[in-house]
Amino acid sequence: MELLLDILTVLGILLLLIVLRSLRRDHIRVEHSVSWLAAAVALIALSRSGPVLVRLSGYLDLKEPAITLLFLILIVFLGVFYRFSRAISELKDMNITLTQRVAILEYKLQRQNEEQQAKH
């Protein structure tokens, strides 16, 4: 169990470093990095808090604290993925609206050019 918790701590630290590096190089926006940073800190904190995990295991009726931690990680990352799915869906809708507006503007410009050529 201790080895798994140590591995999860290392993974949390790696996630934290990767997010900070991506943030510094402008590969990720600040508002998107907050979710990942919170998930990394939660992963590190929970993997290092043995008594809390044992207590949570008792509440969840799970025998191993490491399984409890994996369960909590799953819940946290499902929340992060859901948040990004909503953002992607919103961006897709905005992209469709923008494409339709550009098409309408192109049509109006083309029609205006045809009317001007007809007058000359």
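Bear in mind the structure is a predicted one, so any value in this text is a computation, not a measurement. Numbering follows the first chain given and starts at 1. Basically, rigid core = biggest C-alpha set you can superpose within 1.5 Å across the two forms. What changes on going to the form predicted together with its partner chain:
- Core-aligned CA deviation for Leu109 between the two forms: 2 Å or greater.
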Second form
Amino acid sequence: MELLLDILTVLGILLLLIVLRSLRRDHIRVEHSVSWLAAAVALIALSRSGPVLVRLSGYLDLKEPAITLLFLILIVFLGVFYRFSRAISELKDMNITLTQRVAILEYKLQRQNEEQQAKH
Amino acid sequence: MIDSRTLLIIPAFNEEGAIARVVTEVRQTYPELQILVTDDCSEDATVDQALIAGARVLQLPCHLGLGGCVQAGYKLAFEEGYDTVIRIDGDGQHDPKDIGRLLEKLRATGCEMVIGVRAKESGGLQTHPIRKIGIHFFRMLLRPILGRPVTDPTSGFVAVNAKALSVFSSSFPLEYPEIETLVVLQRRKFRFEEVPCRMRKRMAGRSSITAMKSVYYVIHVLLGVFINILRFDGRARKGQG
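Can I have the other form now, the form predicted together with its partner chain, not the form predicted alone?
Now the full complex is given, and it begins with the chain already shown.
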């Protein structure tokens, strides 16, 4: 199980680097990176803090600290995914409204131009 | 019967093979009727064909799907002050000669929406077997919700009055709107009527709802209906409290 904790540490570091790289290249907006950065830091910290993880395992009645960490990762990532699903849904709604608005405004503008041309 | 405050909207997505004939047929049958083709960002010559045939075109810059496309038409109609809107499909399945019968029913009954349903003499429901099962399933599901039977809840041939237009311009189901629309109407205690109509084969192209999509359609619409009922129950409980 020590190996699993080491793998989770490496995964945490990788996640942190990927998010930072994406931020640097403007692939992720800062406000959307906070959840991932927090998750990556928590993953690294917990996978390296044996006594904390052992105590948490006791609270959760789980025998292996690595399983406890995987369980916590699952909860955190479900939360992050849910948050992003909500953000995507809101963005989709806004995109639909915006698309309809643009189409209607273009239509009205075109009609106005046609009417003006007809007058001249 | 058809005045300047009546608008026909034809939602279209990649219908270059049929749209011109549909618009021309409507213009020949009802020359005074204003026609608006709402184009859902087609990749073919739908817009050009509609314009050549004499329709006005509301062109969406992104593909939104049927619900978003129809709602764009409703929004424009609402903003422009129309008090009656008829919607027909852009594939030529609906016979424009029936438009008058829908409008007559809308005005005679004072209901908010009239649905053109496939008349038995025109062959009943001629559609893919899986979709047919879906339609029967939704007929059974909707009966207790609506408190009355509905013949074809998936029909896209509808006429609405100003009250329904006001609601639809602000709240309209986005992906497969027909069935959910009935539940939205029910939530507002609006009435709908049905008129038997002739239905024809598509003039060109293929239906976007394939056998696989029919399964997704059933699940999606079922969820939409369920959510609409939850919203209605929530509001009803708030009203009681």
